[in-house]
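Next up: just one chain, as C-alpha cells, the form predicted on its own.
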Amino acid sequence: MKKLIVANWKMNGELSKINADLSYYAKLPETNKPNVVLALPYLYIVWAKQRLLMNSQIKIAAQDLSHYRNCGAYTGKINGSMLKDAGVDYVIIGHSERRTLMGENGAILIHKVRNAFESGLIPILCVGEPLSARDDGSYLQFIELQLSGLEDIESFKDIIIAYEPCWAIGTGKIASLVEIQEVIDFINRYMQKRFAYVKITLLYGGSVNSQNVGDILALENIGGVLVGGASLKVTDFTAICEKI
C-alpha cells in the first residue's frame, strides 16, 4: 500500500491561497495521488472538494469533529453526517494542541472516534507524549492510556493512528529514528493485540519537512506522515509528496 501523506493546514489559508495551491496540486501527478490527504479548515472544504478537487484524486480530511452524535442544538458543532456530505474521507482527532488549548479530554475524543466510524469516516487519532514524560521515562505508558479508551468502542473499523511527540510539533525538532521506530513498534504490538481484525496504519508527524521524510518513511510500520508547518509551503509539500 501507498503510504500516506496528510497535510494538516490548521487555522490557516484564506481562499486565494486555497484557489492557487489546490489547484496547483490538482494537476500535478506529484501531488494529484490518492494517498495525499488535505486536513482543510471547515469553511474550505466544500468549496475544494466540489470546485477544485473535484476531478481530483486528492482526499479530504476534517481537523475534527462534534463528539454529539445527532443534529440537534449544538452551535457551532459539525458532526461526521455533515462532513461526509461534504466530501470527507478522514478526520483527525485528539490532535495535541485540542488537547492542550481546549482540553479535549479521552472520553470526549472516543466518542468522536465513534462518531466517525458511524458516519463512514476513517479516523486519525492522534497521540503522544509531553517532554515532561519524555524525560522521566513514562512515556510508553503515557501513550497506551490515551490508547486504552478504544477498547471502550463496540464496532471497530479501519483506524489511523498518528505518533505526534508534544515536543516536536511546531518546534523544528524531531524525534529521533530510534525514538520514532520504539514508539511505533510499541503502538503497533498495542493495537494487533487488542484489534488484530483491523487494519491499522500508523503515521508519524512533528516537524516533518522534505528533508526528513524519507528517512521517516523508511522505518518499520509506518504507513506515512502527518505534516503541519511544511505542508502551507507548496514547493516544500509537492517535494514530501514526491517521497511516495
Ligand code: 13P
Contents of the next structure:
Amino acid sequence: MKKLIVANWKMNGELSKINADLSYYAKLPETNKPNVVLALPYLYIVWAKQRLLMNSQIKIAAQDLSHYRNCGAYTGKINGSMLKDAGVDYVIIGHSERRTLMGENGAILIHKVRNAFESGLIPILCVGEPLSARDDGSYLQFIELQLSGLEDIESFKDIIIAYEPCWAIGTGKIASLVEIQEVIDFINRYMQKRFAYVKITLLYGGSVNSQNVGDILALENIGGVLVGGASLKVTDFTAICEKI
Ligand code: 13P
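Could the form predicted in complex with the named molecule be given as well, to go with the form predicted on its own?
Whole complex next, starting from this chain.
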C-alpha cells in the first residue's frame, strides 16, 4: 500500500509561497509517488484546491475543525461541512500544540472526531506523550488515556492516528526506531481490538526529515509520516517524498 506523507504547514506561508510551492508540486509526476496530503492554513485551502491542485492527486487537510457540528453563532469557528465544501479530505485533530497551547481536552477532541466522521472527513488524530511521561515510564498509559475517548463514538469510520511524541516535535530529537515501533504496536493493538472493522492508518511525526524517513517507513504497521518543519521547504519535502 502507498505510504501517506502529510505535510503540516502549521501557521506558516503566505500567498506567494503557496503559489510557488503548490505549482511546483502539481507538476511533479504522480506515478510512484506516495499519497501526499498538505495541511494548509484555512485561508489558503480554496485557493490551493481550485487554482493550483485542480488536476493533481495531492489532497488537502485542514489543521483543525470546530467541535460544534452545526452552523450557528460560533464566531471564528469552521465546521466539518464547510471544510468538505472547500474540497478538504482530511483534518488534523488534537495536535499537541492545540492540546497544550490552546487547552484542548479529550472531551472536545472526541466531538471533533465525531464531527469529522459525520462530515465525511478522515480524522488524523494526534497522540503522544510529554517528556515527563517518557522519562517516568508512563508513556503508554498516557497514550491509552488519549485514545480511550474514541470508544464513546457510535458510528466509527476510517481513521488515521499519528504518534507524535511532544519531545520530538520541532526539536530535531527524533524518537529511536525501537521507541517508535513500541508505541505504534501498542496503538495498533488498541485500535484493532476495538475498531478492526474500519481502516486504521498509523503515522509517525516528530523531526522527520529526508535522512530518517526511509527507516521510519520500513517499520511494521507504519502507514506514513506527519512532517512539520521539513515540509516547509520544497526541496526538503520533495526529498522526503522521493525516499519512499
Ligand atoms: P516537526 O516535523 O517540525 O518536528 O513537526 C512535527 C509536527 O508537529 C507535525 O504535525
